[in-house]
Structures are given as structure tokens and as C-alpha cells.
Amino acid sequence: MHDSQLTHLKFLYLTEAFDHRAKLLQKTGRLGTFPSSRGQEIFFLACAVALNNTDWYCPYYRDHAALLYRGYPAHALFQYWAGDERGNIPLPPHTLPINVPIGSQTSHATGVAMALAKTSNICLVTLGDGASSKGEVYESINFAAIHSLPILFAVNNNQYAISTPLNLQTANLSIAEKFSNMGLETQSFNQPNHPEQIFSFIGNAAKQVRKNRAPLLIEVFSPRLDSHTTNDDASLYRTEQELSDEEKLCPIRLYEQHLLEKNYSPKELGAIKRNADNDILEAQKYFLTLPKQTIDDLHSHLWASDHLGESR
């Protein structure tokens, strides 16, 4: 058993605890609309694990596991989803801010990849299956293919664009296949019963981009175990049977089972989970003690500063 597997479990537990606390805080009015990543944690964690410290990570809005792994403090993530601009201050190095507008992060990431073209580093950008129908995503992929940019487009296919199922959003149910004729290689991974293999799949994809200095699009199928956001009610468009079947594919529970089969004890895993729960609880307590942001905080980071330190 490798220590890396226990590290992976730690960050999966941290993400699970963060999602849980964030949903509770939203219900009490402490946070705004919140997008849970429950069921999709391993995808985002594997994306972060696949990168070097000097590679660039470009998230959308469900990347809690990746951001925590790259060093984003949990209390700052709470701040961000509370609408507190100061939550963006401790952004990890080589990491773009959380991006909520659907698909626009691919344009940002393609620009980053262009700047990395003559380096040994790569850029990884995450997007959902719904974003794959956005025009700027096509434009970004096309531009990356034309200029052979070192970028990995990582599609989290959770089968729903808010309430719209995949078959009503795209005629091709494989996102990878949909983009396969755009001048870049595409790959798909659809084995949710083997969550450990997702780390290898995404890790190998990142290595390929690094070696070939050319774009690659990958697709990973992930179960969406919560509604799209806390403002959505998935029971209005998903059956109880569908939700029950998806719950059996919860990657954290499957990953726990994988580790137990490798002779780790429930006591050991329980200790890691308790520590993660306590860490997130402490982050929540700290977040709740922070002074409220001022009006100045809303725009104090919008402007660049000159050599005299004055705002332009």
C-alpha cells in the first residue's frame, strides 16, 4: 500500500466534509448558492494529483477537492461561496480563480497554455458535460489544436447540465467522441466501479500532454449524487431508482472498500475521517469569526498597482 493512497483518502474526506458543512451553512443563510461535488470528488482530486506544482490548474466551480489539494485554505473556500471577495486572496500558485460562467474557463486556460508552449509545464482545465455544448469551448479546443498547445481538457461527465439530461443536450452521448474530429486526441473513461483507476487514467493523460506538447481531451463519467446546486431539486427530474442506483457508485465509499481489501483497518480509515471532519469544522469556525467584508473589499483587488503601490 502506498502512502499516496492514504493522502488521496484524506483529501476525499476533507472534500466530503467541506461539501457537508457548506450545504448546512447555505441552509442557514451563511453561504450563497453552493455546488456540491459529492460523487465527483475523485475526478477533481485526480486532476490535481496529475500536475506538478508549476503546472497550471484552471477550475470551474465544482473543483473543491483539487483546490484543497493544491493548498487553498478551506476557510477561504467558505468565504468565496459566501460572496466574500477576500476568499480569493489565498489562491494557490499557478491556479486560476473559481470560474462560474459556463465554459469561459476554457478560453482562459487556452491562453495560459499558449504562454506555456515553450516551457516544460502544462495546463489542465476542467469542465462539465454541459459546458461541452458552449461555443467558446469549441473555439478554445480548436485554437489549442491549431497551435498544438500543452493543455489537457478534462471533462467531468455527470450526465446532467443542471436539469437537462445528456441525451437532450447533445446528440453524441460521448463527449470525447464528439470532439474527436477537431484535430486533437480524445479519450474516455467509464469504469465508476474502479475509482482508483481514475488516478492512473488522468495521470497518464497529463504525462502524454507533457511529452507530446499537444492538446488532449479526456472524459470521465462521474455519478452526480446531489442536486446541481443547493437551489436545485433533482427529485423533480430524476427518479428515486436512478438516485438510488447512483448512490451505490459513490466513489469515496468504493475507495474505502478498495483500501479495506488492501488490509487497512476500519479503525485506521476512521481516524483519517475524524481528522478531516475536525479540520473542516475548525475551518468553518474560523470562517464564522472573520469580520464582515467592507464595501472597499469588493473592488480592492480589481485594479493592478504601479511601482508606487497606487491603484490605477
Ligand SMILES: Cc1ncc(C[n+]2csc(CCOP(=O)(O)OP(=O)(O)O)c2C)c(N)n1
The other form holds:
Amino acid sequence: MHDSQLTHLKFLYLTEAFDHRAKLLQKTGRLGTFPSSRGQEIFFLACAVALNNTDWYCPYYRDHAALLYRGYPAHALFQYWAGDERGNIPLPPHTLPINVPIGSQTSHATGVAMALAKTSNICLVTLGDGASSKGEVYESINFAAIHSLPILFAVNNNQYAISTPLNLQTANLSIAEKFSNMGLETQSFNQPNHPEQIFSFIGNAAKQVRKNRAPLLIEVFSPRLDSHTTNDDASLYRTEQELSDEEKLCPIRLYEQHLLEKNYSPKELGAIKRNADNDILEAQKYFLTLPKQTIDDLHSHLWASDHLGESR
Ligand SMILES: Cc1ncc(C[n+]2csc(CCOP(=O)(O)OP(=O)(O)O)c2C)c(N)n1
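The form predicted on its own done, now the form predicted together with this ligand:
The next block holds the full complex; its first chain is the one shown before.
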């Protein structure tokens, strides 16, 4: 039995509870549009687990599990999605801010990887299948391949970019195939029945980048169990059958099953879940006690103080 598996489960439960509460807060007008990661939690968690503390993590906007694992306080994530700039303040070390302009995080990450070239650290950047069509993504991958940078491009292939399906992002069968001719190795993981193997798949990929000091692109096919965001309605473009078939692939439920088969007890798992639910409830309560941000809060953390020649 590996305690690390229970730690993984704890962060999956934290993410699940965070997701649940964020959607409720959005419905009651406390949060803005929120992108659920339901079905994709293990992908993001495994990306964070694959790194050391001094490696760099460059997220897009669905990375709640990874950010919680790297130490982002849950109340600050609620603040971020409520449009409160102060939610950006407690960024974990070696972690870039949440990035909503699609694909642009790959350029930032490639710059980070360039700075890491002569160290033993690596950089991991996440992106969606839709982002893989953006010019910056091609430019970043090309640059990273030419300069042999230590960067792992990790694609969360949930097969939709809002309502645009995968077959309109690529004429290939996968994103890994799409980039297979760009001077870097690409790998794909498509075994939704075995979400626990995502940890070793992404862990090995990170090891490979660390050892070879060269870029690698990986893709994990993951079910998207919620709509794109709280502002979207997937039933307008996905069939009921497709949605209910995907629900059976809920990675957290399959991971629980995997742990029970390994002789962890339902009681043990239940206690971890209750603690996680409670931690997120406390974070929500704290978030709701915070005073409203002021106009000054919108820009007081935007500029480095020495750049302006004045202290904050
Ligand atoms: C530059 C830019 N163009 C358009 C958008 C609007 N937009 C938000 S999410 C999204 C789809 C992204 O899909 P994908 O990359 O597959 O990631 P997913 O959200 O499915 O995880 C789009 C087009 C944006 N945020 N940024």
C-alpha cells in the first residue's frame, strides 16, 4: 500500500469539493463564470505530482487540482474566480498565474524553460485540445524543439473546445499525431478505464524531459463530465448517450474503485472525503467573510514596486 495514493485521493476529493462549491457559488452570484474540471482532475493532479518543488508549473484555467496540490489556498482560488484580484497574490512558488487567453501560456512557459536550460529543473505547461490550434502553441513547440528546452507540453484532450469537437482541431486522430513531425517526441494516453496509470504516464514523461533536457509533448484523453464552463450547456451539442457514457468514466470514482480493490477500506476513504469536504467548506466560509476589493486592489499587485521607483 502506498500512502502517496491516499494523498492523491485527498487532492482529488479537495478538487471535487472545490468544483462543487464553486458551481453553487456561481449560481448564487458570488462567482463569475467558472470552468469545472470534473472528469479531468487526475490529469491535472498527475501533472503537479510529476514535478519537484523547484520545477515550474504553467497552468491554463482548468488546473484547480494542480494548484491546490502546489499549495494554492482554496479561498484564494474562490477569490480569483470571483474576479477578486487579491486571489492572484498567494501564488505557490515556481507557479505562473492562471492563464485564460488560450494557448498564450505555452509562450510564457517556453521562456521559463529557456531560463531553466542550464539547471536541473524542468517546466510543465498544460493546454487543451482547442489551444493546440493556436499559432503561439506551434511557435512555442517549434522554438522548444529547435533549442532543445526542458519543457513538457501536457495536453488535456477532453475532445471539445467549448462546442468545437476534436475533428475540427485536427485531421489526425490525436494531438500527439498532429505535432509528431515538429522535431520533438509526442506520446498519447488513451485508457480512460485506468485513470491511476495517468500518474505513471505523466511521471515518466517528466523524468524523460529531466534526463534528456529536451521537450516532450504528451496528451491524455479525458472525459469532460461538465459543460465547458457554467456559461455553457453541453446538451446543445452533445447527445444524452455520449454524456451518460462518459459519466461511467468518472476518473475519481474509478480511482476509488482501484484503491478499494487494493484493500483500502471504505471507512478510510470516507474519512478522507469528509475532511476534504470540510476543508473546502471552511475555505468557502472564509472567502465569504473577506471585505470587497477596492479599486486600488485592481492594480496594486500589477506592477513591481521597484519598476515604479516607489514602495507599495
Ligand atoms: C485567445 C482566446 N480566444 C478565445 C477565447 C475563448 N475561449 C475560452 S475557452 C475556449 C476553448 C478552449 O478549449 P480547449 O483549449 O480545448 O480547453 P478546454 O477549455 O476544453 O479545457 C475558448 C475559445 C479565449 N479565452 N482566448
